[in-house]
Amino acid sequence: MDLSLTTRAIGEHTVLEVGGEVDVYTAPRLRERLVELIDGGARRIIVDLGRVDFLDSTGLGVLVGALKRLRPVNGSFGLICDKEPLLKIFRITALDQVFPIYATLEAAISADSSGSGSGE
């Protein structure tokens, strides 16, 4: 399956909606888009994984890389995910302790705006 990437702005937040499979073949496209957003000045990024069917370690590495790029510029980075198979990957890798993960876009924006960033 292919990868779809759609970006939209909601207030100060940049929402990147990801769909399809994020794997060794498609992860470079995700990395490029995230780097473009950050280099273009986006500082509050929310990645919506709601339409992602598969995520491998390469994809996880891309997400970690984006978080690392945002830290020096005091940016925020959150994930939207309510799919149990993907949430299990984040738990197994302990990345649920690294990323704030929310069930909805509204929860992500609300938490980031209030500065809590602690996830759902």
Contents of the next structure:
Amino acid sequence: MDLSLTTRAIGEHTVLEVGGEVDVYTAPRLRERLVELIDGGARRIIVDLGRVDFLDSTGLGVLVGALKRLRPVNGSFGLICDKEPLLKIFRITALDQVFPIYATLEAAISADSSGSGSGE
Amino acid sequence: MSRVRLSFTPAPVHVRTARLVGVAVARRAGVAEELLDEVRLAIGEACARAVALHRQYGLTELVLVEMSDGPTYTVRVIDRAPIEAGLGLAALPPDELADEALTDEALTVGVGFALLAGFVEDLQVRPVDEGVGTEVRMAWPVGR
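Shown: the form predicted on its own; wanted: the form predicted in complex with its partner chain:
Following is the full complex, with the preceding chain placed first.
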């Protein structure tokens, strides 16, 4: 399944819903979209991985890149993911210690609004 | 033992094809259903790594993927990059993953290796027997 990207605003948060396969071929499109959002002024970004079927190291690198871009501008970056196969990928790479990861959108917004999900 | 060989131009678009074929052959070989996600991810990582090396060195040779079943389901992914580049794999500790000084390429290589090592119990990375290049060999149990 090809990559799908949908953006919506919820209050001060920008939610990027990602679907399909994020791999060495499609990850550049995800990177472009995240860079567009940040360059366009988005500072509180939540990436919803709920419809992602496949995620490889290139996709993980893109997510880390967005996190690093947001740091100097005091932004926040969180992930929504409740699929065990994807969560295992974050654990194995130790990236679960880098990203705030939430099971639901509500949890992500709530945590970020209270300041605990500041993206390190 | 049966064997399936696939070779492809070193372009990212073909890595998905290699994953699909690799999983299809794994399923037919009798690899347990719950391992197929790991097979898919590992083959994708090994092929993406080979493509990245070929592009880094401007190599147009095909990347080779060879799948064989027998006592285990074995996948070999062979690149033609200089050996010192191919063997230069290293997992990154957590505190370095989001380090500002780390390049995207280095991060992806480190994370890719962590995934390979984490998902494949039987993993070998070694120089090819003939010529220049590296072989990533991965094996999974079959349930027959």
